[in-house]
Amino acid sequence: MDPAPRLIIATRNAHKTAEIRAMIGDRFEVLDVTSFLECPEIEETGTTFLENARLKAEGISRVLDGWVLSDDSGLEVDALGGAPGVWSSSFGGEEGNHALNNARLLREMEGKAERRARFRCTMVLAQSGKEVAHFSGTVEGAIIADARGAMGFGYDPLFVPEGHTATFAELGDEVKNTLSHRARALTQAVEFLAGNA
């Protein structure tokens, strides 16, 4: 039997890699960039999720053989004109500081009646330095006025998905993974790989 083809996830986040591996099963050997010392750091200089996901997938597939899948995601809040968007992870002033990000979001939303928001995720699949396909997933919801729940990460304690009364941080990963932006984009990527790889 031929060995399973290699799918490299353009991330250093073990949680993301495990989530993708669980959805893909054993059709692919799923690795991430932590397995490759020669992998370059890709700067996310784009102004859209697609640009950033493309930079990562194309940059990494230029130096590593096999399929490369990247993702870029964030929160868009209607009352803030779509902010924080691609700058979601540094909204509070310090890259990756979720407490500061949530504190700024709560401050900016104070007294606002319009609470609609969505998480958006774009994934790019690339080979030999070129995009082959991209996929996008969104989950609509609302920003609440006080954080609730301890599960998940990032803005999860402030986001109630449409059709629910609990936040992502209260619902937990099992429910979140059935409706999240990332799960929706990943479902499309998995379908594409099943038909094309």
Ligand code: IMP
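In this text the structure is predicted, and so the values were computed from the model without any measurement. What we label the rigid core is the largest C-alpha set whose atoms superpose within 1.5 Å from one form to the other. Positions refer to the first chain, counted from 1. Compared with the form predicted alone:
In the core-superposed comparison between the two forms, the C-alpha atom of Gln188 has shifted by less than 2 angstroms. Relative to the superposed rigid core, Asn13 undergoes a CA displacement of at least 2 Å between the two forms.
Alright, leaving the form predicted in complex with ligand IMP aside, put up the form predicted alone.
A lone chain is what you will see next.
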């Protein structure tokens, strides 16, 4: 039996890697850049999810052979004009600090009747330093006034997806991974890889 092809995720975020690995199953050997000392830090200087995902995928695929998948994703809140958007992970003032990000979001949403929001994910597949394809997924929902749930990460305790009454942090990975923005983009990426890898 042939070994599963290697898919490198252009991230150092263990949560993201675990989520993608769980969704892909055993079709690919899923690794991330923490497995490779030679990987540079890729600065996300883009102003869109696609630009940032492309920078990461192309940058890592210049250094490593094989398929490289990157994503950039975040929360878009209608009442905040689409913010935090591409700055979702640093919205609270410190990169990757979920508590600060959530605290700022709650402050900004105080007194606002409009609660609609969406998670958006854009993924880029690259090889040899060039984008091969990109995919996008969204999940619509609403921002609640108080955090609920202990599962998930990021804004999950504040986001209730459409058609549900529980937050992503209450629904847990098994449900979240069937309807999330990342799941929707990843499904397209896996279909592409099935025909091209």
